[in-house]
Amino acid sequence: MAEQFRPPVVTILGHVDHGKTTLLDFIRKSSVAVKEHGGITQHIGAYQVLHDNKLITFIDTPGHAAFEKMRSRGANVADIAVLVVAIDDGIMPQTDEAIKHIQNAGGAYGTKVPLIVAVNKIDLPGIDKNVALLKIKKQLADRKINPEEYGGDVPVIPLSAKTGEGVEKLLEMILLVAEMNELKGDPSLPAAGVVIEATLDKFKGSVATILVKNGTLKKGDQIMVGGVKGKIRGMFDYNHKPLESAGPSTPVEVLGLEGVPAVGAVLGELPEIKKAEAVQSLVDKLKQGDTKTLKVVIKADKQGSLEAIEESLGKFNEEQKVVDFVLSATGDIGEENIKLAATVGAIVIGFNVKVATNAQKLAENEHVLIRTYNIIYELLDDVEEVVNTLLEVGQLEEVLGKANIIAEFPHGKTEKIAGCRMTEGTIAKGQKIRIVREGVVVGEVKLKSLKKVKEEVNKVEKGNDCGMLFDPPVDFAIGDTVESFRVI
């Protein structure tokens, strides 16, 4: 079968609260907003769209910067790009770097990636539409996007998506853009695509976004995408519709892999993003150290989320290793997850998932510190703080118990043994231990005994009392605190 024409693979990139995914909602008549938390969209999704008898897919790309990664290969596997800004905001940090992907990726056949600029919330009262409509396109300018009213190759569209209003001639521009470049694709040739999306589902299993590019994806295919190999024993549409097979330009959701694939694995070949993995395998090999790190287990809902995290973390590692990846996997926080943190020192941060009842018991008995989050940028900030810690200190510690000395008995010639009661916790022997007085360390010391009643044991909890007998001594007094603790 010869070559024929495809429909465009158009994604939409920009600033955040620009308007992308309302834009989005607006032409395919649903809402992502309401479904994500915080209003915020954090998956990439593909959807399609049919405008004048003519099928247009968009790939929904997340809209924070965190996603920095997602949306740079959102860019690379799209044949035009939409860049939203605001017309009351112009061109803020994110737009630039939405221009920067779009300047730097290669679309179709490997050739510069068409640009349509869409000016989005004309709507807004007050606005001075022709200013500020110049403004913008004079920004663009400087940044070598040319418009069409400068003599240069790039639309500029005005519009409304809240309204509508300019939303029909964007879709008609991007058709025209499209016949202008001339895609095809041959449906006869074995499917070549990428992940654009991927997640363990408990019922379903392994669940793979995959965007087909060229050729045809068959349902009962074998099938080998970023090293996870597999059967397609189901295959559906955007609408969760049953496919039996999936040509050039379509988005599908993939049952039947033996692993989840990571966001942006190719099937067939294209060379591009292959490159785009390699380079990328070279960074992370390059993030070496012996600094005192802090060692993270990552649990996430999808592959994509869990993508971002790691690149939004590993900034932190241009300079010295400060975090250390220790597992980072798709799926709900277990037992095994806990245990695996309690053995190298790790904290463990999960992303739109649940933990286990078992695995949150086990935690509290192994001090391991969990932290959950559904919006990545309270997850980002959290753990910033932590770092810029880390890094101001050298180390980050983590209390394990505390207990307050009630008492004091005499030991021997020069030694007193302290009467405490357990206040947090757990303190036991062979942990840091260290006197706090007021505030203040006052000694940091090991347990020489740890007496429960008159019995010798190796660890006190929580509302238990105890005689702690110090090595070295310490000149502690009633009313201090006695802390054990740990670095991490």
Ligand code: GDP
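Here the structure is a predicted model, which is why all the values come from computation and not from measurement. Under this definition, the rigid core comprises the largest set of C-alpha atoms superposing within 1.5 Å between the forms. Positions refer to the first chain, counted from 1. What changes on going to the form predicted together with the named molecule:
- Annotation: Cα of D52 displaced by less than 2 Å between these two forms, core superposition.
- When two forms of a protein are overlaid on their rigid core, residues whose CA moves 2 Å or more are considered shifted, and L327 is one of them between these two forms.
- After superposition on the rigid core, the Cα of Q303 moves by 2 Å or more between these two forms.
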Given for the second form:
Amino acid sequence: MAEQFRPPVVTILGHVDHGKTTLLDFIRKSSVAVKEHGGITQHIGAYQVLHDNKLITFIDTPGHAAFEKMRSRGANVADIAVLVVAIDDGIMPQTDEAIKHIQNAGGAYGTKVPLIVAVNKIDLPGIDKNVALLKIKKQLADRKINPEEYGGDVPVIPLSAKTGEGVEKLLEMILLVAEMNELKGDPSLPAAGVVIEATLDKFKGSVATILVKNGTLKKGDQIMVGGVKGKIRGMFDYNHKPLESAGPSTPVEVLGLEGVPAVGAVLGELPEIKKAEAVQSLVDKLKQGDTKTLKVVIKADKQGSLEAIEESLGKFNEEQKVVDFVLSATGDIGEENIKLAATVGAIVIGFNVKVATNAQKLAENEHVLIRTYNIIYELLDDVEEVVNTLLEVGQLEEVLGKANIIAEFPHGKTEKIAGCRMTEGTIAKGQKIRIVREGVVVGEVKLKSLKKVKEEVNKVEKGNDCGMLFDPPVDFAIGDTVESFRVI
Ligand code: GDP
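I've shown you the form predicted alone. Could you give me the structure of the form predicted together with the named molecule?
Then the entire complex follows, led off by the chain already shown.
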């Protein structure tokens, strides 16, 4: 099945008391789709309405915190943002905050989210509407949000969420913007989606509202979302009507997860287009680099995943060869993979696979870096970071341990001992060590002495306190971080 039009997913933002909830309620209550199903029986954090025979999905969780959470996961949930501004108040602090969110939405991955401004409460008496509207448009223009009347591309719709005047115009505009943005989905793909709400119910167990962004989610599917797995035992729409399957832009309540996933957790792979955008931004960065390559061994659960990863990472190579695929194969990470990686100096990336115990041990001995993922975006993010480091620094490092310097003691005439608390990994004699102050390296040293209480030791682990004597004797300060690292 090919791509086809999918309903726009709309989120409503704005200052407190400007009427977000009232607007969402008005749209829901006046919706044909809702009336046909006998009204809302349960709130699931999103709903759909039918306008002009076309569906619109509204995210019914106003509040910037949730939006921000989703955004920070790279999950660009909304296709269109509606910014509500009360006509009597104009732009207020949280309106500005919302504008910032909207302008950043999509973050590293997406494009700007199209915006529609709804100027609410036009029913209020004693307000000169024209003057107030003009003032708000000017305020918007000052923030680089250019209303259509000013030659910009942002529609401004005056309305009243209380009387409903103008609400139809808003719905029409949403559909128009959706059409212009050619929102597409492919129901034949496996589901990709985002968790918009999740709780633990006393009787039902884990209850998650997932917005299917692309593909189709089916009852009985085995899913993995934000590290939580499960089999879909039950699936319901926003009217709590049982569903067998849900296609692109459908919000569904899902039962059967083994835990409660985080808001913003991603199910499956996000739509291809987003992936392409993510990769594009990496390619742009790489264009400025020189000819270093990152050798990788990739292991994934399925041929399909492998192809998607290779394709994504392969885009790095358009301008120059940056990522060198030494091996890509399905199955868990085994000893032979580590041997290969050690021989050629590659890192090992696993997607939805396990690392065999003997392979883990061998990797530690051979100093081979293994990273495993079950979210493609995290994989891409990490590879971006690694590739960028490679291009900037010319080498890759792995931090092996970290400690905070919490005290200092004089030692001999000129030296001083750093009293440290280990916070991560291990630090051992013989490793490369550096002292970091507010993100800046103040010195690279070796350990001349390492003591746990009074006893000289070779290594210390997370949770231990210890005393370190550095060579050369750098002038460290309390609050600095000690890091041990190795060059890969
Ligand atoms: P939110 O904090 O943005 O969700 O705002 P609410 O929807 O809770 O609305 C805040 C207050 O404004 C409530 O008392 C609403 O009844 C009122 N309100 C919302 N929309 C309108 C409107 O269009 N006209 C008038 N007169 N009052 C409204």
